[in-house]
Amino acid sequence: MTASLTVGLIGAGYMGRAHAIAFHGVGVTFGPQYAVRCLSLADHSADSAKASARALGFEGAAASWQDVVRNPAVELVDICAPNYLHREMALAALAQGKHVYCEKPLATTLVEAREVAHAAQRSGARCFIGFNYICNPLLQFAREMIAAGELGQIVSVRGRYFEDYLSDARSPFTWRCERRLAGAGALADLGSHLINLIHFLLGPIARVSAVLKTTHSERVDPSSGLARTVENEDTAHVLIELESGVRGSLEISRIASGYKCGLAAEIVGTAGSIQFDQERMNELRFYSAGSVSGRRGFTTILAGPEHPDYAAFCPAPGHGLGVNDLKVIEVRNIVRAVRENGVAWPDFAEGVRVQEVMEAIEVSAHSGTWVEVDGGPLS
């Protein structure tokens, strides 16, 4: 058995905690060859890092994120900091010869995302971006169904990602509302996952036509008590055309009342259709056009050990996985790629592709025209 992969975590908020749970669970779930050693943790202050290291089971706390990156014992740097810090941290880790695991988005602009991905390409390190939803056993199974032709020729796709964390106009101004810190709004926070999901199931998006809107244009800054202008969008409505020629639509909102994790997709083909909703993540709805007359309609497929990766968690169907289990699968993919010098997708190149679609959406919203997604070389 090889030594456990050593990890340094930057950021101990909600997402950092989710990563820590996955690091501790991956060896138990998938076997000791995937074990991770949680070595060092940095947070927004040294005191917070010490408390979080104890709480999240890390061996030590670092005084700064730079100390994590420079630690010669750390093999994989895991970035769970706010969006605007991703570029600087990733470049520093790559300069130290580290593998990098970064939460989405890769950066706040396409130029910066390409810079990071190009540095990763030059370094030869294994680099991964945290689009964990596509690790769902049922989405992996849906991709297999599409590739096997069970839906026939794909006719259309409709996707949405709705949440309501900023639906209340009284919700305070946060860093997610500031362009310099977050980049795009709902598009970066939620839409990036939806774009990646479409890429995973059907391939790259080639053209877009979009409308963006900021419904709540001002929010109160809790530090000053004064109203501040919200600098990015609350909603996005997008028509898309894939490289395959398939057409469809995307709808993204951070103000969709009643939705908590409303990531969903419906794919229609000549021989059948599938529907998926993350809020019912252990169900996949499937319609076969070949069904017997009188018995036609959508059936519900429950996640079970017949689907990719499910059996590692539970031997019985219908018991269900949770969102943290998707992170465990994601970490397994990362450890395997590092140890076998292989490929784990989504990588930083996919992070750039998602960013290219996001930029095309913003350009289209400003120009009022269809815009080609720029798939140019990394720079």
The other form holds:
4 protein chains.
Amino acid sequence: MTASLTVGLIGAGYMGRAHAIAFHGVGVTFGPQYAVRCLSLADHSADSAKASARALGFEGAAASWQDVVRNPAVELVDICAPNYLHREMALAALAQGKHVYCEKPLATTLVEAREVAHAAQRSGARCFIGFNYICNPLLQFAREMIAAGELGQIVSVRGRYFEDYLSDARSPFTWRCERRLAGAGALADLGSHLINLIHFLLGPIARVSAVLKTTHSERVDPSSGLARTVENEDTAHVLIELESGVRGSLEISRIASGYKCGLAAEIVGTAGSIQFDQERMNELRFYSAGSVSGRRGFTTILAGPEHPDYAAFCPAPGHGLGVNDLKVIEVRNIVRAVRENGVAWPDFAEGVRVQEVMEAIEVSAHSGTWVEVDGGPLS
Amino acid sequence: MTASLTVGLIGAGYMGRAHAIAFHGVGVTFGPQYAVRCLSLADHSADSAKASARALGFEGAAASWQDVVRNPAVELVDICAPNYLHREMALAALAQGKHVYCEKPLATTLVEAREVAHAAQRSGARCFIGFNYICNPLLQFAREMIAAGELGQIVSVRGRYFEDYLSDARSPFTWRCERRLAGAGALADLGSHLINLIHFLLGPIARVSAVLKTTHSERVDPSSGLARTVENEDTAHVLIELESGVRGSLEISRIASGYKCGLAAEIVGTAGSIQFDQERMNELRFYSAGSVSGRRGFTTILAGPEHPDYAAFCPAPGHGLGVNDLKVIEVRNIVRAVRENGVAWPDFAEGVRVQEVMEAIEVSAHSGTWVEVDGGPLS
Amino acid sequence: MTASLTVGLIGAGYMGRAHAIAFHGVGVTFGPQYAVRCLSLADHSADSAKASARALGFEGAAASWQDVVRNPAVELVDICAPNYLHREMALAALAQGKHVYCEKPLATTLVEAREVAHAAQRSGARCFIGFNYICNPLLQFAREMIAAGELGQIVSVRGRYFEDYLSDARSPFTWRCERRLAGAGALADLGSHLINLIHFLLGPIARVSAVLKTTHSERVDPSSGLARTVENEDTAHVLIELESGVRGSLEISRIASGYKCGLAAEIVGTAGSIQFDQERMNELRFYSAGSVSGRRGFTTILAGPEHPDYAAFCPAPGHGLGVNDLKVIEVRNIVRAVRENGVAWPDFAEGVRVQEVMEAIEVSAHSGTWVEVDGGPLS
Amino acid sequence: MTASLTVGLIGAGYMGRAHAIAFHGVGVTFGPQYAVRCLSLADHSADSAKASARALGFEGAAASWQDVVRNPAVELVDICAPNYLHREMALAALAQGKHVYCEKPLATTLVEAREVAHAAQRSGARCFIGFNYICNPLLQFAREMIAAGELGQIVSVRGRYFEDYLSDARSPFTWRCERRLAGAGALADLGSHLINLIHFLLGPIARVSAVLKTTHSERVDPSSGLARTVENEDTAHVLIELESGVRGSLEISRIASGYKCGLAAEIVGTAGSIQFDQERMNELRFYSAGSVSGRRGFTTILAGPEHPDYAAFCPAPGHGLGVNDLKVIEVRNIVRAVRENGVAWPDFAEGVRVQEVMEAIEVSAHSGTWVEVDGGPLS
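I have the form predicted on its own already, so could you send the form predicted together with a further copy of the same chain?
Complete assembly follows, chain above in first position.
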């Protein structure tokens, strides 16, 4: 039997920790053929790496991220470092022949994202970007229903991702507000997930018309105590047209009071409709026009073993998965792709495609016109 | 004491009947000072008028709509006839010095709507357009909350009005599909309510970027048995910017499977948010960022006597109003304006304004650009 | 054509007003054959009667309730007076050969309720008791679904009627707290509706095991400023067994914080289940075990024209009825029964049956044992 | 630093697997001081144990459960074997001085449960019973709110646990239907969780009045193809009175069509109310009578880092925990109790107490009377 996939993790913050939880859970959940060996961990300092390696169950700590990348025993490099470092780390890992698992975004600019994706393409390595929400059994199921035509012709798609982590004007300036470190604002942090979700369910976005706004244009920098200009947007409103011709809208904000993980999709068709909200991630609301008269309405489907990947967590329906379970599914997809030399999605090409949509949105907001998404092949 | 306001009703279809129910209920609900006397009714034929007058409790039937308009005993002419007749009837009623209560739309084109509104302005009569949904006690309350700043700065507004009455491609061609008779499609039938709702809650829409689509481009004309081209849109997607600078989106469709009266608004602010859906018209969901830690979340407020106009229907909270009750409030507003020479809204100027937004949407959809709403004063 | 049914109303408070609204609406809603003529109104004083007659659109005011009962032009006497007067008024009306429409309860004790029902039986008059909630189109539909076996074998019924109008211990002592005036407490005010609802959906209750509690045992009498003992229960918990063998529970309280009109039923079967809550009176939640795998779940059915009596209010689905519309259906039932010499339910026999269940609950709470409901035939 | 707690697991079915997932996750989630070492696993055969040990990430497989119990390296014996074996295994583990983690029920009869609890008491070992639902951060928070008096005086508690895994009469006879193997039916399988939940939130149940029913009284035994009598109940309805005097009801069924994990509690007070349903395990509905007029209603609180134990899984609110995460919290509680010699609950005394309530329910259902729960101290 093949040995467990060896992983080197770079970054032990919010996402690094979530990845670590998934690494420890994937083998027992999906079977030992998908088990991961937590080999080495790097963080912003060697001391921090040591503490985190212990906390997150890694066998060793690396003095630097370069050590992880160069470690011959590491098969998969997992990048959970700050956004502005993604490009450099990914290129280095690819240069060492590693498979790469990179948290979104691929880079802070489209040019750099394309550079990374090209490098991945040349290397032949398996490369993945961490859009975990689409791993939800109910979203996988929704995708199947749409593909099977259960909604008829698609009339409208509405995507919305609202959170409120910066809704208070008194929240301090952070790296998220700085273009160089974060790239775009809500668009990068939240919108990228939403764009990927639309791609997953309905295929590529082709054109956009958008507006962007920074409501809280200054925030106090805690290091100086002075007001500092926020360099990226709080909110985006976008009309979209997909390659399939389907139209709809996206709403994205990081200052939307009351929304904690408000990633929602509403897919409306002539024969049925679907509603999903991550805040009720174990429910899919589904309407079928074919139901019996007097008994029609939206049905609240609870996730259960009839839906893809649920049964690995629990044999009984309706018991509830959590957001960390989505990462377990994602990691299983990755291990499966690496070990079985198969395909996993979202790959770096999708990471680029998402960033192309983000750039089209920014261009449209600036020009006030419809803008085509540049989706030419990577070459 | 002043006698009851005398009404002449033109049209005894769906809306005529709903108005009649409200006329009979307004006095007993809001008090005899707002009572209405159902004097005369006209329909498409004299025979139909007689039957309808009896069915709807009118004292007399008129041989023609002209007879209603010319009847000196009639104070208020209520126009519930087909859309393409609104203009002519309204002008005739105004020429006779009547107050006018006209179902939306004011006319099938913007030019004609302006003509009617100008005539109303010159006449000095009280003129009202039937956008009843905004009479909901909870929407009145929401408007007050927004105006009082309870949501902080507004981040986003999303309006949606979906129904599915034409979602089936096999539904026959009707007058609703014909430009001359109906004007616009979903935009006129549903969108006009939605635009009015946005105006009511947040003020005028200033600019739009839109797309329109007719998914079922042909339907069988039952009179001929042949396919006939549908002349107006099934679906609209719109980005909006209000005069206040607030941005958001509108989604409108008459082929949205599963939605029966899906008029919904989501107003998101930095300090709070509001959600409303007509399908749960007795509920307002409200989030306040000022709530106590650990206890924050969207509160489902049930309509009750603390909210405007509810107590007239029921002294106990949460017992539930219905859509016909909204018409009773609307009629009370009209009688109050006429009898007390006061103001009621939406008036014909708002009717024009709504139609201006609709036209801007159509122009934008054609040009692919942002379009300003022409909101110059009527003069 | 038959003339409109003439009604004399006794009592112009909360319920009297609700009845008056329904009287004015029934003809225009259901057709002139069901129209009601509001002939005469009595209240606690002649002056009050005059004011109320004018406010509620009655042709005349009576100096006393006796005058209403003796008025030869009155066909139907409608009793909305305080509970403790129901018996005397109903007996007097029956003695005059009137049909009687009595708000619940029929009387403040079972003995008196039986006396009234016997008198009704002897008189041959049509007699109705005002349990309006069961007129809901969705509850009528639910009853049909249950009768048709769509739920399979019934496993459990849970009835709950919670309100919070007395939840505050500082709310003053009112007539509702006094045994002589009100009879039982929450059991009479709320529980009677709930019992009737169970009877309507599933047939008679046969046995009960119950506990009662008065949490706020004293309240300040506003007339004296002194504490006064509350003489009836705030809350009831009941196990029930129906004649059909179905088991379940009832929960009833007038001090249940947060519940405004919390009349709810949950009927669980082996092949399907139904949930209803009056606070969402336009929704019925329905599960069918026969649905397609992966798509099973509770469906939220919105009231629409496919459901009994809805279309009279609105031809379009999902637009929403209100609680006053339920009274309109109730009045239509009554007029139909009187005019067509047919049957309407709930009649006085059901009024007695409900009171028998209430008495059995009180006996059970006192004895701590299961108690049979005495449902012998009225004779 | 102390080494990880060593665990020996007996039984690798549904629950054994869920425990294993939690063992692998607890250290990375809550920190290495709570890490568990998966040492040895036994199953119904040595071969099965080997396969399961590999699948579930255990270091070794034991030839028999006795080998696990006798293994000197095992500190905690985890019993996930069939119910009828719990007693024997627990006694053997206690005899070897092990700490014991036993899935509910403690035994199939009250007598045996008491025997085990006495043995645990004498041994001084830490003993736990697996009622994981109460580990939910929102239920921990609800408990604090109730204890702090946020609901005022408690008016009513309603507990309900419905599932539908046996609702189909054609589902075959299994060990769950056999008294010797399972003990009680729905009462043991589902009711025990519900009783524990009530105890957790509100304290001990003191008295019950109950009915039990087996709707599907025979099922086909797949081994013989013949009908076989079901030996325990499908459904229970119970009135309860707590030691605190609070009253309420329990409803429990394994044939409740539509309910997948319908463990729900409704705690109603004079100043506030709480609603919880495991099918929406990340939501707590809370009403506070102290809210501002016009803005009152049930608030849907999403689980977040303000609630106990949530932050260990995710720093961001509203992202969603799953049922397996509850087991991780449970295991953390156990490791903490063992390592810090502290207290964890539910312990075996609670396991006995739950079984005492179950027995009181069965006695009451048989006698038709109220029955006291025998809650004398273990001694």
